[in-house]
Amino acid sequence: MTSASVPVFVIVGGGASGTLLALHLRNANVQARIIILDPAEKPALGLAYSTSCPQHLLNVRNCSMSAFPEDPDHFLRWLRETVDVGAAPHNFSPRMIFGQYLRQCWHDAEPEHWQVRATDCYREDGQWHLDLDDGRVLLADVVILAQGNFDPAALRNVEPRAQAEGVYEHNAWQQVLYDETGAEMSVVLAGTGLTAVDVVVKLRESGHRGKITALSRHGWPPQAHLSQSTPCVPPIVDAQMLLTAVGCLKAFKKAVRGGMPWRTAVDSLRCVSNRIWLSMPVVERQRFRRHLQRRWDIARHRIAPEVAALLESEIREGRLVFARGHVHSVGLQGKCAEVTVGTSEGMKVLQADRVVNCTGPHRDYLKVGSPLLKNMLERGDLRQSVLGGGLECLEDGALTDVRGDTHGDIFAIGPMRIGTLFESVAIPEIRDQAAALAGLLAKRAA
């Protein structure tokens, strides 16, 4: 230990999945010093909950965005008590409003909080030893990579002026963006998901008018929930069955079929999903993520009824269109991006006052800009996934390194997760991986 008597245990990143394991680090009354490496003036919030537009709704209801999983109505009754004496439990919360609950549960879970950024992790003596961008050294006896969602893969192609001037824009969170666009200004969105519904809503929110075109290889925007949960079924799957992507697929369709609506059907496997998940063979999860992710996506990562109804308003109007296509290049003509766009039927140009990229985040660390991941990478500490992204790992979070080895020091929670679970990127399982990995550190730490 770095201590002869209190273990070091360090956690990477600040958002939602570092500020919940620290809570429930403290919860469980582990005895260790718990520090949390963040450069974030204001950390818990992450990239989700920093928004500062109210329009940005949670896109999980009330009654299932509490901290503690023994404790559904945790966040409701914060709710209550600080900011709406009569939320409903089946409403969706500005995501800024819970940016508020996680910073309670920062302050309630009390870290250390060093605002720096760790740009190596090596082993050394038995020991965790960091790298921080000041120069210092960190040692610590476990290390849990809670790191979140990075900023999306580059577009390709994309003419080096265009970004240059403003007209591309690879990062749909800077607020330049929403300053500098015009209310009558024409916008293209590569991307057709939850990033592009938020940059729609805070566009609109920010005044503008102009029009707006989407473009994926499909063009499916998210589907909404109901403005009421849909009612508690059994899983439509058994989660011991050893399936197929071709099988879950039949037994969805079958339910349906059957007459359980499809929001039920899909909502019925959110507790069985990751044992679903890791039963199937690998080349089955690949071919689920071919060929059925995307549909998955868009059935299960749902939006509020109200941000719907928006997007329904924007397209009866003419405003916005979600199209087929996807983004070949990007150059920029006069004062106007040139977008040629890959169809069906040929290469089209569009002409855009501003292109966006909204394709989601980037799951291979390698490519993230982030020299802690790609160093542990490189040097095999660290393995990807061979299912395209995330990193691989145990049940639990034990990470494994080029060997196939696990050490039981050094985690991830969250999206970083994603490798290797089915379900990983929002509060309901991160809460849930933040109480069960408290849990086993605590016995460690005993």
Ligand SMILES: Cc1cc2nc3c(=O)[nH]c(=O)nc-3n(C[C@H](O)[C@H](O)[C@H](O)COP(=O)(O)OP(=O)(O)OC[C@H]3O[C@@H](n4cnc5c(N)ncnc54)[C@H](O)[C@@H]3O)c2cc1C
The other form holds:
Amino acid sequence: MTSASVPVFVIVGGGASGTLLALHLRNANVQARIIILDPAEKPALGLAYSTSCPQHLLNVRNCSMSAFPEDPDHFLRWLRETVDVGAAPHNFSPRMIFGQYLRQCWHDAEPEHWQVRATDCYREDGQWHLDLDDGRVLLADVVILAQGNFDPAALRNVEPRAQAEGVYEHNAWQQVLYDETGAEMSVVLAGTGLTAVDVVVKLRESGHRGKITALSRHGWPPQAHLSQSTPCVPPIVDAQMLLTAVGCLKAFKKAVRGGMPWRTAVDSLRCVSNRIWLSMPVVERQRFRRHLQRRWDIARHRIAPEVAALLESEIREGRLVFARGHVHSVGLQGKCAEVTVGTSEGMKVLQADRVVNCTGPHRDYLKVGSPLLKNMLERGDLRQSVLGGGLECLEDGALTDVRGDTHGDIFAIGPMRIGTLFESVAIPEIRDQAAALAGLLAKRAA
Ligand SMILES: Cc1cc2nc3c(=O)[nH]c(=O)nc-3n(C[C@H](O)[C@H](O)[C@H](O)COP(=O)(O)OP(=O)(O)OC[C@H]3O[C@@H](n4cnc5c(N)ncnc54)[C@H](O)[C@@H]3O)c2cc1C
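Having displayed the form predicted alone, please output the structure of the form predicted in complex with the ligand.
Below, the chain from earlier opens the complete complex, with every other chain and molecule after it.
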């Protein structure tokens, strides 16, 4: 323990994960000093909830966004008391509203906020030492990594001038993209997932009317939620049995053939998917990632019906195209991008005024540009998942070092557990993790 009379818990990252963990630590009455490191002036929001676009809607219904697993209506009550007295449980609120809720959670948690970035974390004399980017060193008894989502992987073969001229945008969340894309400009999106959808919505909100072409190997847009909730049914597989990726797919097809709506079948798996995942041999998980992950993501991470309606109308009017194709290179021709796209009929060249990388968060932590993670991985204090990206940890988030040992005083929460868990990114999972980890740490501090 640090020389202080109470243990020091340091949470690296003050987005939704860090905030919810601090809240649950506070509610569990943990006798510890809780410090959150985050460079943001206004923490709690992180990437997802700092959007200022009112049409960026949650993709989870109000009734499932509570910070507390044991009080599922907490968010809904807050929403009705603070924003909209008539808010319905099955609706999808703007993400910026959920950001306000997270700010309230932060306020209730009352953590110490150090407005810094951690650049290294190492164990010395039985304690964690965190190097901070302002030159200080912070000592901790327990460290929790909550660094969340990083920028996407760099697209290959992008001419540096295309980026320098603002024709290619690596980070879809940069405001400059929306400020400097003229109303009639043509835009190519590398990716057809949730990031691409966010970009379409925000471009249109900013007055953009030009043609948008979203490309990926399969060209599928995300599926949509129905406006009413799907009924809850028991999982379509027996999670106690040793399952294979193909076995799960067969069970899904059988359920749908038997008349179960596909959304219901998909949603039935959510409560057991981590258990199934952890019981699968590595080779099965690799097979799933290779052959089924993308299909699963499209069916499982569905968009709000209002957002789907916007996309449909754009597609109908020919202003938005989802197409198959792999961005092979981005060159610069005058003030335009020349995008070479690999298709089933060979290479094609598209001209566009803007190209945006929408490939989703990078999960190779050696390459995400975090000195903290790079240092820890290179020293062997952490280990990346054999599944290609994300950290290896136990189910409770205890991180594994290069020898495969866990020490019980360094954890990960939220998207950082995705190397090990199947579901670890959305709020329902994050708040469950936060509650469980707070319970575990409360026992430790007692
Ligand atoms: C665009 C988008 C929309 C989403 N929509 C939904 C939704 O509708 N419903 C849902 O349930 N889930 C949604 N999610 C998923 C989920 O809610 C987010 O992934 C979640 O917010 C993750 O929070 P986080 O705190 O782990 O990460 P982040 O929000 O990424 O926050 C991490 C924080 O850590 C800080 N940090 C990083 N490195 C350091 C360091 N070295 N030192 C100090 N600080 C550091 C960062 O600056 C950042 O503030 C969405 C995700 C995204 C990206």
